[in-house]
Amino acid sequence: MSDFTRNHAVVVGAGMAGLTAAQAISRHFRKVTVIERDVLPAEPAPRSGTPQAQHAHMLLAGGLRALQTLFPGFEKDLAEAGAVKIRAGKDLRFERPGFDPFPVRDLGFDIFSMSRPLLEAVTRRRVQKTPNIGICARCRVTKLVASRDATRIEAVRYDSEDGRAVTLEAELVVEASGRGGLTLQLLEELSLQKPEETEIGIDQAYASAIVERLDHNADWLGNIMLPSAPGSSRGAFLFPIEKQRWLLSIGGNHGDTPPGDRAGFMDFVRSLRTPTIYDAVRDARPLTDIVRYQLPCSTRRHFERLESFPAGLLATGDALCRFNPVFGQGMSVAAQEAVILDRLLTEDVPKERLAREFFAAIQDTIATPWGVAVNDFVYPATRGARPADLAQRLQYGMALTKLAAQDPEVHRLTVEVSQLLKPQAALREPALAARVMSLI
């Protein structure tokens, strides 16, 4: 047994990541408060504190693997809250150039398609029903405070709602706030090494907007367009979501912007590289606004190459990485770097090892989707170190994309991975790379 005392852990921030960290914890900690400086709704809302939450979002097959770990019968309770049930390789209509669509088959296993504020609605009652969490909501934590010896965290210092300044010890902290601010700070105060972070400059730009789900007369429920890369970086996904509705995002990158007014928004559909999502949405009721939001860059800090840090301190979600949305993996990585913090606990890692342990485990769980983020310098005004075996990896993909439209097995392989159930690394299997080779 480790000396790693277990009274009380904090997290800070209640999205996706700052929930499943919570879960997790909770089973090795007396007691877990979670702290959200933002209002927290009682049923599925956006709320300000994840501006991104009103655009297109997917959980991945990985994530909810995790997210049925952490909380057994989740799909269950996915279902029961109107999400909808998709058959991987066959609901979802997959239009990318040269495959339009790319062959329909039943890869054997199912997803969930809903709304961001339905998915974190339904992950917060879980946790709230967990006896011992409690979540501070309107609640901002401003200081993560060390020991005198600058070794270890011992407290979170926030403003209440009210207005008053608390302190409040703690055994662990998990920041899972989105930017990881408190923790850079926090390291500058000690006068310890940050992060090196390593970033793809994408300037993607993308808007969205909810409209009524008609019957449109296809074998489809939803629809991701790709764009012709590096030609055009114009891309859509139109998501079925709860309540009968389909949840529409458009966007590009370097400037390519979509506009905000409903007849710039809907030209900006109909310049799409297919017709197919304008045909199925060009006389569907729009139900909200159209919202709009910008990410200047993908950005992956590697804390697992620091030599110190404080002990009883951790980082998680997008405060570690921060994907391309595009790509849909955000939650899903965030859901199973929780897994990996509830094995370490239940192997009892000591807590001066605990970072340097979490931070090496999740390497793993990273690379796969990175690994995809790095496909983002196909354009060439995308920012950041471009690896210089860039055409040989884009010339791998296009053959493998090739064989996959082939082979089924390739297919539901491909997709396995792209689904966070598989790591990267299958792709490049000797047998299987020889097949790829043998097409470019």
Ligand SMILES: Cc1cc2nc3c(=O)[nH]c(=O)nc-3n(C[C@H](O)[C@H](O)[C@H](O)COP(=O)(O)OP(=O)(O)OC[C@H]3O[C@@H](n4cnc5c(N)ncnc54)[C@H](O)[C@@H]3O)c2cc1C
Given for the second form:
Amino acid sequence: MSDFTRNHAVVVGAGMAGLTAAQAISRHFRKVTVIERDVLPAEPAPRSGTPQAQHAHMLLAGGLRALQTLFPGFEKDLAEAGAVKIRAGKDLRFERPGFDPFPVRDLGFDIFSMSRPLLEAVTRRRVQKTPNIGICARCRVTKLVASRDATRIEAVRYDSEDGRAVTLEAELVVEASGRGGLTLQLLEELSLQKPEETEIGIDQAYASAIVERLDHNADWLGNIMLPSAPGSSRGAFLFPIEKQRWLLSIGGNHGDTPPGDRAGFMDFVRSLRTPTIYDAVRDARPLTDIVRYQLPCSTRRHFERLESFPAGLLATGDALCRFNPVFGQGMSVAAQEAVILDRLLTEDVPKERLAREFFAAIQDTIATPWGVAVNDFVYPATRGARPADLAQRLQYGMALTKLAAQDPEVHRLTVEVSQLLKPQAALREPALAARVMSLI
Ligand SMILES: Cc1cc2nc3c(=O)[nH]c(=O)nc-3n(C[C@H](O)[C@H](O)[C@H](O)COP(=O)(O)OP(=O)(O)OC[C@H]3O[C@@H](n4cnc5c(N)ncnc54)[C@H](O)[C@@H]3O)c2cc1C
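Let me have the form predicted together with this ligand next, following on from the form predicted alone.
Full complex below, order starting with the chain above.
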């Protein structure tokens, strides 16, 4: 039996990681309080705590599956809220160097495309319907409080809406603040070691706008245009979202920053490797201003390597690992982490071991998306520990892409891996590896 009394847990942050973690914990604790610094809008709308949410956010099939596990009927909720159903391999045109477009095939499963505020609103509504979860909005957590002997977490301190400083006791605290600063601050206060960090410096820049989705007489609903790396890092996502709109995000890295004025933005779109997106949107009415975002690096915090960590404290989502957004993984990984937390709580893992087991158990989940990030080293300016076998890895990836274009089964497998339905190791199975190597 675990030594948890399972009375009260606190989750810091009501982003995708916080909402999914709260739902997972609610099955095992009498009460869960989610503390969020922002005003939470009743309808899908941008908010200041998640500025990235105005940019294209793809929910991968692995993330959708995790959300469906936590919130049965989630796909139906998304569809009813206006999310656009996408048949994988078919409805999103995929342009990559040498394949403009990549062969179109029905890969046998659906995903959904929508704005991040819509996805978050649908998730939040489900959480709000869970009777033992309360959301405290406009409350900012200022500190995590540990026991006198520094071995376990006891409470969080937050500034409430009316400016009062409140201490709230909790047996389990999950930091899903997107930053992880509270956990690092606590470790410092307790003179405990902080997690080592692996960084991949990419200087990724985005600019995005929503435009009306015209009836463009094409057999696709959206388009993904990958750059011809390493010569250029300019890429684009044109995603169909709710209310017959497109969300267009363009980007580059290492200083190739898309402009924020309309003329400059459209010039950047026109300069893309293929004309598909420019042709689709040039006559489309802009419905929002252009917003921009810069992310200096992907960061993985190695909590799994720590010798000691306060019992009853966890970090999840971006607070734990922040991925290059172009691969569309962060929200899906966060939801998968929540499913793992649910499993560990079901297994009644003792409080003293929960953090260790959680940080160990999620490593497999992180390994695949982090493995994809290694592709960022294709750019000479990328900072970080360049793998010694980078050239071979990139060659393998190119040959695999060639094979996937020829063979529908390999195509399906590569998409299942990139959609986080299968681990990256599936792409190195001996029989497949032999076929890939024969193309090098
Ligand atoms: C440009 C861009 C594009 C992206 N595209 C994709 C994509 O296509 N697909 C994908 O899956 N991911 C994408 N991501 C990544 C995705 O946004 C993150 O992985 C995801 O939002 C992580 O969720 P989170 O809940 O950990 O953090 P966040 O979404 O950042 O949420 C953290 C929450 O905590 C709150 N908070 C912070 N501090 C406190 C405090 N002290 N007290 C109370 N509340 C606090 C914040 O207000 C916020 O609501 C993209 C990221 C960027 C930057």
